[in-house]
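Only one chain is shown below, in structure tokens, and it's the form predicted on its own.
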Amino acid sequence: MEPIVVPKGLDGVIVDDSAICTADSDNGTLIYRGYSAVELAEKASFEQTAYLIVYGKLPGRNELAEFSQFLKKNEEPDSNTKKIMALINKDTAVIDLMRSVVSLVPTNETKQDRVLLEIAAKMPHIAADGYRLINGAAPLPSISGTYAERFYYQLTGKNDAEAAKYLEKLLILYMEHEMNASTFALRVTASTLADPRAALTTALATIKGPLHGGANDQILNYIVKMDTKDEAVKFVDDRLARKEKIMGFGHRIYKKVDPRAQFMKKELDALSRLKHTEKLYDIAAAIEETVWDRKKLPANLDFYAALIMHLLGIDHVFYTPIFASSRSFGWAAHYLEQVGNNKLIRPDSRYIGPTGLKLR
């Protein structure tokens, strides 16, 4: 067969069908098995969201029951993994511990999909309790309620149904994301039928680049340090005067707006005068506008995600996890997907370096 060249970084190329998710550049839109991500995250929780995308459809009472009770069964890493999360290194990021973490945390269940939950479950807790063993602090015990009232516990160490809430919303927002790096490194292991644990390790290793999801903490490096929408716009025109990246702008298929960014963007209005620090969002709103009026580079979730999650008392170092915790639930629809109709994900390369050399 004649090889095929494609766009360097497979922009704009579609590698294969699939029925989880997809997001539309023209009208900003994201859709999660038919429905709309931003209505999810407006009317739907977070584990109603979660069955959907893996297994296409919206729960029953019943299927929601269970699938709730099944979660917050598996969600403690049993004993032996604390210990061994008690022996890394204290400077060891909290994403990289999870990812060595997932790869050999034992699971009880045996079928590919129960499998993937069991770890996706484990997620908040591998985060949160590793972060604090290694940093010779006793993990918080689990606590009954929401997947999100737990989460932001574990987090904070807050039992706020109303912080929880919002946590949710960002969380449910994050979950997929179509054929995105993590993704699709993920479907290169599972297209080799590596087990659910390996394939999830690989998605951790890839979320964690400044590219993906390693960009949200840097936003609030610069964001408060500000007091005044006029330093927000000298510091877009001086970074944009050095050729330099403005974190949280810029999205490989949202050219216009990022549809979940505007959502957030919102909970962030809310948020902010809930906490009596509306200076906070007014800087925010003017680097985005600042931003698109200078480049068109619409503000994406990560911008006014870090906002968020600052506002609700979440240390700078789960950020990353969090999103990894979330899109866990993603990766477990991709994996299902990719081996339910497999092919071996095997491109080529056009070679360009010297031939004919010899040895001396």
Ligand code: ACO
Contents of the next structure:
Amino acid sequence: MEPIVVPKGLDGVIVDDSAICTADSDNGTLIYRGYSAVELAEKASFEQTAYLIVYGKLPGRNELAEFSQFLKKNEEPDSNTKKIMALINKDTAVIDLMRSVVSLVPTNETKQDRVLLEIAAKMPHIAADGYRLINGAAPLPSISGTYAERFYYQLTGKNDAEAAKYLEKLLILYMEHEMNASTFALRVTASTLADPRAALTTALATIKGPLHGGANDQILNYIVKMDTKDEAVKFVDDRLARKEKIMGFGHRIYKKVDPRAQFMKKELDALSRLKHTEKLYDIAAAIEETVWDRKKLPANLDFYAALIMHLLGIDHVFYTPIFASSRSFGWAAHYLEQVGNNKLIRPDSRYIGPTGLKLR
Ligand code: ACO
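Could the form predicted together with acetyl coenzyme *A (ACO) be given as well, to go with the form predicted on its own?
What follows is the entire complex, opening with the chain shown before.
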């Protein structure tokens, strides 16, 4: 067979069919299983959306109750896993801790969908309990409430339904994004017929990078130091002059607008009024406007997500783990889709090294 040479980074290459999600760059739309992701963020719960993503249809009342109960029942890691987490070095990044712990956390389930969901259900506690344990503090108790309310409590120690609602919308928009880098990595692992835990570990390792899920942890570094819109403009110009990337901007698919970012921008507007921090919104909007003016790059979800999480009082160490926890439901759907119609993912490369060298 004649080899096919594809663009570097597989830019613009379709690697498989998928019925889970599609992002349209021209119209700036994102569809989860046929529904607008933004509409789901506005009107559906995290649990409904997660069920939709994993099983391909919205849950009925009983299905939703059973699914929500399953997530709640499985949210806490077992006592041995907690002991292991307490031994992990204090300086370990929370996303690294999640990657390592997920690679060995035991599961009670045997069916693949249940194993994936059981591990996904534990991610908020693995992140929050793990962070506390490596810093010598006791994990917070589990509370009742929705997935988002429980997650918000684990992150902040506050039982606050209004704040959890902002987090829930963000979690829904973080949940799935077709063939992004961590999902593709997970599908490569799944295609070898490695088990779900191995595939989730691959995805967690891949999401960490600053070009992907790690970007949201770097945005506050620059933005909270600014006081005026002029500083924002100067910051963008200086960065671009030094040919440095500005985290939270640009996207492989969205070249004009990231619908998730625009939705979260409106949320940030509302939240900053509520918290009387309008200046933060104004500076963010000025950065967005300047980056678009100079480079025609849109703000991506991470840009506004980081600011929302900041105003919700969430420590930046949890930003990438929050993204990963929600995305684990998207990864679950992709694992099942890959093994349901599998072919080993094994591309070829063009050799450009030497040949014919001889040993002396
Ligand atoms: N800041 C400045 N310039 C940028 C940025 C940025 N954030 N993003 C892209 N560019 C520039 C590149 O330097 C390049 O310029 P050139 O043609 O003059 O060399 C051009 O735009 C194309 O950029 P690529 O990196 O080649 O585009 P690609 O599609 O490969 O990358 C990516 C997409 C990795 C997201 C990129 O835009 C980036 O690095 N952004 C910053 C990291 C980030 O915010 N990641 C989060 C992604 S969204 C998510 O995971 C939820």
